[in-house]
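This document opens with one chain alone, in structure tokens, the form predicted on its own.
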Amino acid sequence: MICLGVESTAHTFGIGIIDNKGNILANVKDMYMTEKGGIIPIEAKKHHESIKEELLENALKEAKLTVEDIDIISFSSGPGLAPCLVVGKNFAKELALKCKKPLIGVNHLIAHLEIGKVLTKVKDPVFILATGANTQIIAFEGRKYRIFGEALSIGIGNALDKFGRNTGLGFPCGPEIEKLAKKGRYVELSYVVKGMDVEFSGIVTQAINFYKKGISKEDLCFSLQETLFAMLTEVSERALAHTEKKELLLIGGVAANRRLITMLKTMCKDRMVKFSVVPVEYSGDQGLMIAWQGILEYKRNKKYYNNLDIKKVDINSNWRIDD
């Protein structure tokens, strides 16, 4: 079996293109930019609508296959960006009811959770979840995927994007602010740790205050990444105590920052646990994670995606993961 997977939730728009044996066939994707600013949603439609036609004749090309070789179609449903979701959507759509293909609708954080699992060969760890809109202390408990944890009011990815875009360092920053953070100091900030919860969003405030007040972007750079992670690994931390479980598994585009996954190497090894974090290449937002997760539903109710009716699909922005 094989499936295409479409992603649209964000700045990503990508393809992926997998089998029901986890072997990878296709992974393209491009992401919508700005030189300053953050994302502005019409203007990543507009993107993703310019772009979504010649990265699947690059995925098709890579995977040596015909839109007639797909067995199954999916896409990003939820949780995302309204006019991004629905880009992916009609794609999907299109695709589906012309080649007369099951089409499945996938929550978008649920598939980096799975698609992690299958390339680093974990079985049931505790996951952080660390994308832009979205930080959640994760693990599968009673049958069902539970947040243990997550942030109160912004993502941590969107915290070091709210702080970019506030001193220029444009979008996404992440990789900037990891690099002039190599070059800093530590400056005291708030910290927010509210039993298993975090709260970002007053201490990227407090940064921002300080830059204005003539503090460098290294030394903000540094301590926000000191101060954020340090969060992330204490009620991680809590976590694995509480669920008795030996397997930390990091997901998300911050996964791929190195600090962050040094700090969470120390923890895990002072509590003989094993550390995994998902290959950089998919760790952020793409398509084969859509694709993977497809495969994951249809093969769990077959019977439902075979008769349903694809006009009838739909996308739900505020899709939880623990719904």
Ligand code: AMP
Given for the second form:
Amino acid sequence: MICLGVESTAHTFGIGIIDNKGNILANVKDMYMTEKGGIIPIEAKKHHESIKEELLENALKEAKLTVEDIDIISFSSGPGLAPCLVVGKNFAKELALKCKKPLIGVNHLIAHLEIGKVLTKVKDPVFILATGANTQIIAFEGRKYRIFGEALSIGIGNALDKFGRNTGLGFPCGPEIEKLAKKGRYVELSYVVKGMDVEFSGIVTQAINFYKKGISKEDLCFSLQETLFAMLTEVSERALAHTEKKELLLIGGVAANRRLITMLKTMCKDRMVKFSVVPVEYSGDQGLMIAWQGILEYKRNKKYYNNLDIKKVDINSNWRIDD
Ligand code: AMP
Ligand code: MG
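Please supply the corresponding structure for the form predicted together with the ligand (the preceding block corresponds to the form predicted on its own).
Below: every chain and molecule of the assembly, starting with the one above.
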């Protein structure tokens, strides 16, 4: 069984193709970027519209397949930016109707977790999902994914990007912040952990104010990393203690950051927990995870998807992982 998955929740439009054994057949994507300033949903939507046909062609070429070889089609139903989600949904829908294949709307966040599991061969970890918009500590307990802690306002990637936006670093600026941090020294920032939750937005405002007062970008990048990552490490450790799980899996675009990886590795070593990171290519938003989630959902509920009226399939922009 081969699934083609379409991702379009935010900045990235991606198409992935995978089989039911987890063999990667194709994974192509293109990201909407800006020189300065953040994501403008309508502009991202235009980007996705302009690139979708070309990416489909490239994905099929990479997989050495034609549309007829695809058995099922999946797309990100949510959570995400509605204008962006609609592009992916309509594209997947048209394709499914044209080829008369089942269509599966999947949860983008669960897709992040499941592709991480299959690629790292981890069984039952505590997950740290550290993406642009989402920061959550998640584990499977009592037959569903549950959120043990999360960022109360903005996600960790957006927190870094917000700092970058206000200091002229462009978007997304995580990699740039990591680079600048290497030359920085520590200045004290607030540290805001509330039980199992973390709150980043006030810290970012504080860092921006320090920047306006003349503290260097380098020092602030270093201190932001140290502070935000330590907060995340603290709540992850508490989740491991509570669930007694023996694996920790880091996922999301921010998983590219070496400093975050080092901090978590150190903590896991102390606890004798196995630490894994999803490879960068599959850590950020992409279509492959949507394709893999399509396979999992379809396998679990074939009858439902085979009889589903595709015309009624829709987006769900506020879909939480624990729904
Ligand atoms: P995602 O939403 O999962 O696609 O991840 C995108 C987010 O990851 C953006 O907010 C980026 O700024 C952030 N990001 C990417 N690379 C790094 C890095 N090396 N360090 C920190 N954040 C990063
Ligand atoms: Mg994502």
